[in-house]
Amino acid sequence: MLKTRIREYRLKFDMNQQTLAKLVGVRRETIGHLERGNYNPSLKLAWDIAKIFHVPIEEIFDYEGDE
């Protein structure tokens, strides 16, 4: 299961879902699905989100599950 810290970083940057969505070129609903863990991002989207927050991808996304 993919865990994300998008919401945490969004709030730290005082950013709403709509703003983040616009910055990375997706719909607001996509950000909501990502935050709830209902959607796995493409590598490009994960990269773009991490870049917005100036952190490595691993800081935002973590995979937990059957190895």
Given for the second form:
2 protein chains.
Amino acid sequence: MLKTRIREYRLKFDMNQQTLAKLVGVRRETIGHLERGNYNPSLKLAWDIAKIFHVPIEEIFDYEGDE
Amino acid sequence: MLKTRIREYRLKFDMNQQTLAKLVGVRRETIGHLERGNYNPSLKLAWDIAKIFHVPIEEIFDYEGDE
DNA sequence: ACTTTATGTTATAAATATATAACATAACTC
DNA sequence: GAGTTATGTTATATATTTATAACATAAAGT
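Switching forms now, from the form predicted alone to the form predicted together with the DNA, please provide the structure.
Every component of the complex follows; first up is the chain already shown.
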């Protein structure tokens, strides 16, 4: 399972799903799905999100403890 | 466009596409497609590949200079 | 109470990654 | 030169991400 800190960083940057979505060029629902762990993003999307927060991808997404 | 150093690291680790593919649980062709930039991987696959080489994802994949 | 804002949720469609199988080629070994 | 190994390549099928649209709810402001 993928653990993500999108919500944590999103709140830290004081933005809502809509704003983040627009910044990385996806839909609001897509951000929501990711935050709730509904599916694994593409590398491109993960990259764009991490870049918004100025952190490495591994800081936001974590597959530790997996299959 | 996505630039990748999969081949470079794969050779450094002295493995062929087949071996790397098996290590990360995909097909040989998938590794080949990635090396030739045919498509963007999922975060999971990018993560697994980077982990094989013990480097951060950004060391292997790079979207700098994009859209 | 009504309106707005943020988020959850669900169904379906579209796009894209990956699997699978098949064949090609070039390098190397015997 | 036949056989093996590594890789390229292409066509089709399957799986998964993402888009799109619609409706629900709860909180906050007026």
